[in-house]
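Taking the form predicted on its own, here's one chain by itself in structure tokens.
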Amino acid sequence: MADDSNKDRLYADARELVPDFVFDDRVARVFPDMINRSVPGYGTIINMIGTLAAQYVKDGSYCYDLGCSLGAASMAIHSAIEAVDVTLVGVDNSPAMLARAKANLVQCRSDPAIELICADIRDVTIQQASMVVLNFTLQFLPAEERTRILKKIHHGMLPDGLLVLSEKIVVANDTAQQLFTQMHHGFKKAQGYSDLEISQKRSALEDVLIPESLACHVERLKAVGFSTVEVWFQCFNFVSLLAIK
């Protein structure tokens, strides 16, 4: 019989009171089936962090991945790049994710060096960064803090800089945003998760992570100072950007 101890299974059991999401111990063992069956285009995005990261990452620079969690963005990184003297910087508040983010790693190679920080990414120093990752990181703090980071972020990056920022949004148009919704749900089912659980973790998420617009985002980062914003992938409500300093 298939050992299915790290299959996502957090919200099959129907509760009374649904308990706000957090990055635990249950929740890092289960994690890449998780956001996998969760995130349309998770690993398409997983795998062009490591095709960006081959163009972008200088020599004698540092490259960020801030709410590192299991290593994935970080890993995609350390594979595809050529740069020499480069130090590649995980950052998650998780000490549950982190450890086995460490695990993860351990089958890199020694070069580049990779730093693994248990820490609020908003405490963190960026400096000279040729690549900084937010691979849906942003959502999970404060909407008043999110110009703060993204000022910070923008004045540690080396000129002509990349931010990957993807995230969950919110769309204006009802119509539009119910149809993403139903269609995420969709997804989600043809994963083999339960209308239990989808509305489980919808629930546990609520108050936890806060979608923004798309036009609030691009917005915000060309308003910290980034020249090029774009989008490069969306499916649904899920995108992600790439902003050039």
Ligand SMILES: O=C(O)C(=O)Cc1ccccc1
Contents of the next structure:
Amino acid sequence: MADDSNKDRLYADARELVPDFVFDDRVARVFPDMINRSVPGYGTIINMIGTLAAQYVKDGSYCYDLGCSLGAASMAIHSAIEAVDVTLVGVDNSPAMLARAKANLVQCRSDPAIELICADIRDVTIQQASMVVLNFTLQFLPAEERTRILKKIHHGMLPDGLLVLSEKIVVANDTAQQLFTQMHHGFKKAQGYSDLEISQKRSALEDVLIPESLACHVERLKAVGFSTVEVWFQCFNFVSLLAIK
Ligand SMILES: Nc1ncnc2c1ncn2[C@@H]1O[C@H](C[S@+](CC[C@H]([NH3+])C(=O)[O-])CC(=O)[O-])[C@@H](O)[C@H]1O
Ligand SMILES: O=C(O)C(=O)Cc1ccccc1
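Follow the form predicted on its own with the form predicted together with the ligand, if you could.
What follows is the entire complex, opening with the chain shown before.
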């Protein structure tokens, strides 16, 4: 049985062999299970996105799910809204993820219309939006590009439009950061992941998922013009914010 120092070296060696995380077909096949077992509160956030959509999505407007993955947020919105003169747009730059989103969303009723676009969200036009969702997507963009995409989103939203921004965060206090990381890993272990799986996923995400502080997100949202910015959900180092234009 490896003692702790040997285990650390084993993990360190294992980490060096871990390729960067990519949203390929292998991930797409297991994604619902993966994200539900990795992000504490994910199911609650998805359900509440539907609740928020019922109040914010307006007739004659667009609703964008940016980084839609398999379309969980889009499906929650689609089933929650009564307005039919709405266009729901799901965007993801992973062909594997979007193919499964298409299979999921084809089961939805025809109104409101759903468009799925395989593109980088940085290249997509946002227009007449009463609601925009960035549910654990911005964290995968380079930090230096986040202001530009949020400015574009804000510009393309209608007055009183709602942005839902969910992100993994870091906290400035090292003790709190270590506590949140420990609690997150405890959540993953309780979900059945092994220490090695948790360590390898952490390494795979190291240069792919770039978390920022909550203060950074709030300041940036206000700087690009959102009048109201509030945290509506947090579980350990995972938060969701509401930002109103
Ligand atoms: N630049 C980009 N352009 C478009 N898509 C991107 C980009 N970068 C990453 N993606 C896509 O963003 C998604 C991130 S997952 C979002 C969960 C979903 N929102 C959900 O509510 O289930 C969150 C996670 O895996 O932690 C993946 O589908 C990527 O392909
Ligand atoms: O932050 C983590 O440790 C995760 O595992 C989040 C996550 C969930 C699903 C795909 C990629 C990252």
